[in-house]
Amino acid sequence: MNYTPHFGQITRYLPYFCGGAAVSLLLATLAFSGGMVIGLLGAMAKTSGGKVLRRFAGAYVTFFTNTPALVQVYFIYFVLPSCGIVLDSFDAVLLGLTLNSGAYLTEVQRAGFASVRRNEVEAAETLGMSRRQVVWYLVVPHIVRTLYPPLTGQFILITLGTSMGAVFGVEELTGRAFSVNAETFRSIEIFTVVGAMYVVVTILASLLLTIAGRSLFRARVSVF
């Protein structure tokens, strides 16, 4: 194999791939928000809701926690146009990642409603809390603080999904590695950068979280 790498040659591409990490990053922080607010209403359907909702909550969990992701989004991308439904790509990946983060949130979710003490659950209900407040104001809070750690970890998941972009067009960073390697066919030197600017930005993300999660809510997380 004769083949010599030159890095010096994509370094000028560094700026090009920074603005693509960011647009992973958007990416994963708007698909993880829309998962969680899924999640909540999932978690709230199949503990406390009605027959219908509990086995509308558990077929919509097993659907997109049984397909692959990419699967989902070609669905959506490609199928949902001959009903009139018409996405960019950029939006067909964002909906696809956070209806599939909203169904892995849901389960992790119901895991925090079932923990919370049923006397903590009486004691504010005996003080006039509505249900929403109960769930705002203490189930919500008790799911962030106990299951952050798995909370964090689907947020790098998802970050580390965000790649899947590259196949539909996305500017992500995977999607602009593609790029640069057509232009300079430098393989080797482009993915490995890429491969090492995943890990910063992963490793930056978990830190940010970390901190987040011991400051704002009192959560028991390490670094690593």
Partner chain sequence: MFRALQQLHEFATSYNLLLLLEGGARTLVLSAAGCVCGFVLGFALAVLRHTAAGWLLPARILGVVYVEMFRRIPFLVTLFLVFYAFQALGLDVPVFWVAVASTCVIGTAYLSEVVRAGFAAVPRAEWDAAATMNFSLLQTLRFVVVPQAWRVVVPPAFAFFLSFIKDSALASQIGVVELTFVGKIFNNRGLMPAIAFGSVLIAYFVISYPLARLGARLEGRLALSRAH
Contents of the next structure:
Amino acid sequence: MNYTPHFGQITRYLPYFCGGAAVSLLLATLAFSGGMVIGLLGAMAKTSGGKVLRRFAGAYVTFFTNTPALVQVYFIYFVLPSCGIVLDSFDAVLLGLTLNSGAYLTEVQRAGFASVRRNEVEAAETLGMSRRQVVWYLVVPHIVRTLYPPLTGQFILITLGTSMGAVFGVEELTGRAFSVNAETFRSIEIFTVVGAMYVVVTILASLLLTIAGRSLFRARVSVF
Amino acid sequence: MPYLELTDIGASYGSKPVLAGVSLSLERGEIASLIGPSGSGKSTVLRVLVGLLTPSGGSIRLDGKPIDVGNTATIRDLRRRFAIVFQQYNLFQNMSVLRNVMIAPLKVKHRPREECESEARRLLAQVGLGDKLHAYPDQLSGGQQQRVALARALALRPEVLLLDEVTSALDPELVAEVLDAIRLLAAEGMTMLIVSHEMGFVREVSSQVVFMADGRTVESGPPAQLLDNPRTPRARDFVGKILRH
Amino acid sequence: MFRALQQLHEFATSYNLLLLLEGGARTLVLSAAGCVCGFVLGFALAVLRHTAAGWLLPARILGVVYVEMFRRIPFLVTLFLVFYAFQALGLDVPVFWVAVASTCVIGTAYLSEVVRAGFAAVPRAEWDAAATMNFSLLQTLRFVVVPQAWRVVVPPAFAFFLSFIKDSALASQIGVVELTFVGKIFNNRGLMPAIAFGSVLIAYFVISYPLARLGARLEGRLALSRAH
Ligand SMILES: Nc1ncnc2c1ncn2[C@@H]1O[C@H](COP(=O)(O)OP(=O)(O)OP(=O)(O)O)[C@@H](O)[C@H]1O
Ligand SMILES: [Mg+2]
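Form predicted alone already given; the form predicted together with the partner chain follows:
Every component of the complex follows; first up is the chain already shown.
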């Protein structure tokens, strides 16, 4: 009951935490990029693939979206070595997060593809545009603009998801909170500061993505 | 002393000024009509009167007493006296016709259920919907929905009825049935402020016509004068256009 | 290969299966309790943000800050924050309840947004009509808004519950013996990791998949149904 918080001790760890935030963002960016590639392939397989491809993509999405990312990484981290593949903790977490986000991003991108209206395409074709022109000037911009807001949302979720790296000893923001906690025992202060840093980092990320999306793609996104 | 008196009312939506000088007065038992071009602020005047929009200037007097528009208790009292029928009916989509009409007397005024129900049935029969008690709004035509809205407003036993273009969204053959319902009320001596584009009807029922343009009341007077001999150019222009049809 | 089969045979004892079952039950109860609590508080927060009274303005601002904050803090960090907050307050709360409280904290933030979207789905016109008929905010909600908004609210709220069945895996890190923790127990007992974590993955799938199907069906049904 008589706990008095001391933030003074924490301030000297701030640069260390900022480094951790950078690692978190790196992890998130890599996982998101990989996930986007997987998701694009998955969405194409699901919308225009053959039966086998569709089934395979479907099974992948169903499995990865119905099990926790944490256990997926546990599996990768502990099982792959017995197959002769030894990953350090950063790589294991990155692989797990990539596969996991790939499944969610498949669904997001598939919905984006599905939102293209056939009659709009047909209208453009009757105006004398070639197939390729229709795709470049109509379909792709439409998909980018509709996908942009949910994709920024996914990026933020993945950034929050990287905190799971702490469980495996990755020195990202939460991981560094654990280390400092073990040293100083100023637990409340540490996790408050680190929580606040996540808020700041994700707001900055949203802000950047919003500005980029509005100016590059005229996407209807907002920070909050 | 007029029953309701608006003096120089101003109002805005956000930063957009919509009303800039609305004045009118209404006697008890009188029927006044508000006319004017689309976007002139007629609906907004009614929204101010039922406290959906707080005016930024001017004064409202009711029975000679000034109304403090910032006071929630005063607004509640205003809403007890005034009932409004909106341009777009605004019926509760999740309730049957009967429940739409009963709900406020029952839950807000806490009148006994049997009384509420029998009055709702009577009012719905009066507007010609005695056979639609258990239908839902999305199963009714526009004219039927508008008459339900009228019955719902009457169930509140208001002192004043505010009607906002109650026929504008209706097909011509449905207009008559709604106007008939209003005529009946007029005959009973109900005080009303009506926004309408039906000039024939305006001329027939109202004792006073108020012409609005650009958020201001420009001219008012008895229908014979305002509709046939407008003094201001704006009103002459408007009346000329509308009567040529 | 032979070792794997032998271990699988050894693994399939009623004790281990019971442990999985118990872990699964705890995962479910944890997520459900947290989400129910989060929904109730989230609803209250959404109502608060819908009030207009001037004296409630500070509370409304706090509400916005709360929502924006806890949707931007990782669950793992929230778990430890709540854990240490209880400790600092000198409260000896079992870790299971720490996890429920954390879920509730996050759920309040997310679900209040879901409820607000539901409120926004009811036409402005009906809110106005209720106001002019002197309905109080609570009466408007009870008689007009909730009966229409629930079908917009239920699918995403259920989706949030589903996501928490998976996210609650992190509660294993403060020592809650839920499914993931059971996997760690298996692993520490020297079972092959493939069996230890594979069985847990399957258990999660068995819980989550039918619920996901149910959610999808629910959403389809509600999208087709009418307002009454
Ligand atoms: N919710 C709102 N937000 C912003 N501006 C509004 C809003 N409602 C109305 N306005 C604007 O206020 C002005 C007056 O609108 P109002 O609805 O009172 O006009 P009106 O005379 O009733 O027109 P009509 O005959 O078309 O119903 C218009 O310029 C309109 O664009
Ligand atoms: Mg209008």
